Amino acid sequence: MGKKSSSSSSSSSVLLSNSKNKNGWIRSNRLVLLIVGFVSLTCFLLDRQSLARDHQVEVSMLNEELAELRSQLEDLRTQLKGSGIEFPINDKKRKMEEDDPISFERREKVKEAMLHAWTCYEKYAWGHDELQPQTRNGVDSFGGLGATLIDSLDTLFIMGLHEEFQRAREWVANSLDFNKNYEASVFETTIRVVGGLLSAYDLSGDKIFLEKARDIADRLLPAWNTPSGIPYNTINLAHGNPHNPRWTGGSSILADSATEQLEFIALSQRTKDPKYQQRVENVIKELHKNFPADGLLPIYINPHTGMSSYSVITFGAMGDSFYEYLLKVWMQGNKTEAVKLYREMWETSMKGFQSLVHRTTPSSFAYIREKNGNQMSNKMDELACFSPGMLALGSFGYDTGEASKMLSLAEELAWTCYNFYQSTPTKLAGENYFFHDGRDMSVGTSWNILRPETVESLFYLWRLTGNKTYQEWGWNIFQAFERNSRIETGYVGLKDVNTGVKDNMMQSFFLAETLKYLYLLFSPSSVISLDEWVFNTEAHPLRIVTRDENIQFDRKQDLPTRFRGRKEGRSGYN
């Protein structure tokens, strides 16, 4: 026992001398790593304080740079002044580009209404032209061509609703039928229907939007065989027989007959078929023959002839679309010399349209007179309110004098527009207005249908100008809408703007144009930037081509997803 006990005290000594050496050698490692680790973060440090040092010596240099480059290009601005070249519409410096607050919440306001507008119409009028929301039913006020559905899908996709937005393709593609025996009009389906198409296809790329608006558009290509070039505004969509209708006597329209050519064109470039461009571009040949030195066509045209008959010159109901077209066709073009030519008929009729503008008393309001042959007409449309959004848009083609009358008197017509909305009780505007000496302006016919001029015009003032105002009046606006308009199964126009009495129609163009432009009122200037997009009457965006380039529209365009007359309507008092 004792031996035993012996050798295994001295076993134990040895093993506690070895226990202390590993834990030794063990807290020399241990040290070791700690000192290489602290070393490594140190040189690791170290280093970054380099890069973030050397990071930021790029970027001043960098700063240093752009803003020499900044003064470079203001120093050539100056010195290209008056010399007829020009710097693309920047859409006010990109100062937009920042989403504030308020523009987000009252963007997605606008979108809300959006959804409200286009799920009503989905429940009680899916795949017919437009809702009547009071008797909750749909009615085939353009022969059924389903004129909400495709006047709303450019909407749908711009404001991020995508699966509402391929409910709508996939109705285009399965059930929409144009072999209909109906008499439609050539414009209304030109600039619903076509332009609605191809925006969708521009916006997509989904080629089914490109092959129906090549079906319609061919069926409204014989409208076009008269003597002169100048279209009949009637055609049967299943047999032919073009004509015009009675009550304008055999003429055909100012703007239902020119006011083609933005959508035909655009079909002409992305289909690379040159027949429909030439059918419209021959319209403005037949025009510019006998073009006035003023500018200015009455509504009414022969079509055998090509000559204007006595009648109305105006920029409301008949006239207005004409000008406008005659502006955009030269931007779709960017602004050629192939299209030189629209942009100096443009010119001209601004001429002639500043002779028309007139003012009151004591406000001083600016108001467009209408004119038949030598007497005046105080009276304007609500329609001729999309004419301060061109004179802004167009002015960016003059040189700076004339660019600041231009838009100086934009901004004095929005002024006016404006208050054909607030000078009623329910802060909706009427369809016409009076203007008399002493007492300004007062409302003619009294009716809203919920149209989209003015605040059109208030979306390109604020995006050239950057002027934050032109965005609170579009809010009223809105707000007006909301408060008269909205009911539980859709939006309704009213039949008088005094009482606030409602009518029972969801016009198609509110989907397409009034909320359309008062969501990008609300949203940055990149949202179709009117750098590479041109809207037509019916405010669907079309890109922007160069004459003759061939450029393919089979991509996908990324946008962000939070964020009688020009057009009839139809008024629907049941």
Given for the second form:
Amino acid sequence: MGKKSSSSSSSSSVLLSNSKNKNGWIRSNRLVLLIVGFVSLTCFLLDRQSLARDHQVEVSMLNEELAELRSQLEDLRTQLKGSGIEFPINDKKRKMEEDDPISFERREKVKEAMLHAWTCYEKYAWGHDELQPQTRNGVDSFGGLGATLIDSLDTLFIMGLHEEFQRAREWVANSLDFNKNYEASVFETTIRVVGGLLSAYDLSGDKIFLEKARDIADRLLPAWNTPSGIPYNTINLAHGNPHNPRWTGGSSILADSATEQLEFIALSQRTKDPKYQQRVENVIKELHKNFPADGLLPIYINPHTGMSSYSVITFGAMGDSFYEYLLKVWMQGNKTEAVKLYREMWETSMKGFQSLVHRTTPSSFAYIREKNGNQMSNKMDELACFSPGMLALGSFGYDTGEASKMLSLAEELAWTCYNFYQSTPTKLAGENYFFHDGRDMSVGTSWNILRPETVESLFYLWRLTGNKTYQEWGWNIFQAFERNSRIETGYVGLKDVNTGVKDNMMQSFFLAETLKYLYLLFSPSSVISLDEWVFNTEAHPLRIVTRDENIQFDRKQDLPTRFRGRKEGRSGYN
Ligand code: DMJ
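Having seen the form predicted on its own, could you give me the form predicted in complex with ligand DMJ?
The next block holds the full complex; its first chain is the one shown before.
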């Protein structure tokens, strides 16, 4: 047992020592593992740390680069803002801003309509003034100045149709020729061509548009060489020789003579040549001399005396845009002291305007009468439907009580104009309306030539009140144009809104105005903001820049030559 026990004790001591060795081995192994683990963890952590450091360096370098790029972008924006150039409107940004998917969809539909009108013009009437869609040819109703093309430039740009805009720009640069033996209307050429080119310049910053605007304005300028400064309304573009059309009996027309201010002032501001501004501001000063207490001027003026001749007073054809420009020149001039006279004259005219407003029975539609001497006529042109927009725009210059009165009159009149459309079988408005006791209104001249005035007013009312009803009305009018006026080869007017019989003319103002105002009606208000832009009467937005009465004109170029060095020749202003 003892042996057994001694042997068992020695074997157990062997076992013990074996197990001790084993434990020691295990322990030392663990220690090695621990050391290896520790070392690897340390290495790993050190590696992570250095990676993190590298990333940090990279991130801060990228941040620096980003900050640098941001500041470069800001600099560029500021420079471009000063020079009148704007970044092309970014569709992606526009989509992000847009909170109303219905407006987005409608805007796209209007853009598609513009593309259709433009594509047909390009195909059948390229370079001509207007497209005759039914006969698929172009006509030169304005002397062959590419009126539709120029009228469309800013619409294409605003809608982001840049390839189309570029093609039009190339035509302006290479083919537009003003040297035409043609008796042009000073008014139509100014609002469409000078206005269209200046707007394209303000939007794109491309100098070619400014050069061309100056060229055509220089050809128009002799029209203001009259004893009173009230211009003749027609001039030969190649030879000068201004005169008035025979059918006015020698008179100048009010709207034709006093709707050049926005364009010519803008031209002076951009060229730093005061002569354009001087000519057109003289007209207003002249009209101010005999301005009546109610601010309403008859449509005919004698260009020799500056006095009005006996004729109709109207906010429709031949009167309309004179009143529009009184307000808009005040806005273009930043509502400053220098343009106070314009606002005062406009407010005076708005008193007279209210005296023309009457209401129908039984439905109490407000409408604007015409006046001949002491006689009131219960007739209103669709053309006068620009006035709700004008009233809404001008209402913000009054104190609160008067402002809300003017705005609500604007809303009432817009309702009437919308009913010009809604009351016909085609849902398109006729050219003018008559009003009768007990029977509200009826169409007079029943054609529709794709005019913009009602949608123009809906655009202003939507922008200024935020009331979506105006978008709904505009959409209904757009759909009526789509149903009645769209054909495979463009858009046409209607000879009669009762029967829907079509004419053969796509008016250039359909692309300049009707489609532009509709597009803007469904766009965020930052697109051509009313704080930064003023629309001319052909819907060409002109950028509002600081009106500086002491503009530092290039003295060398603009001073009468008697003030110049002798060697420089020529005498006096041209
Ligand atoms: C456009 O040429 C202008 O809006 C102008 O002031 C009036 N007539 C047409 C559109 O109807």
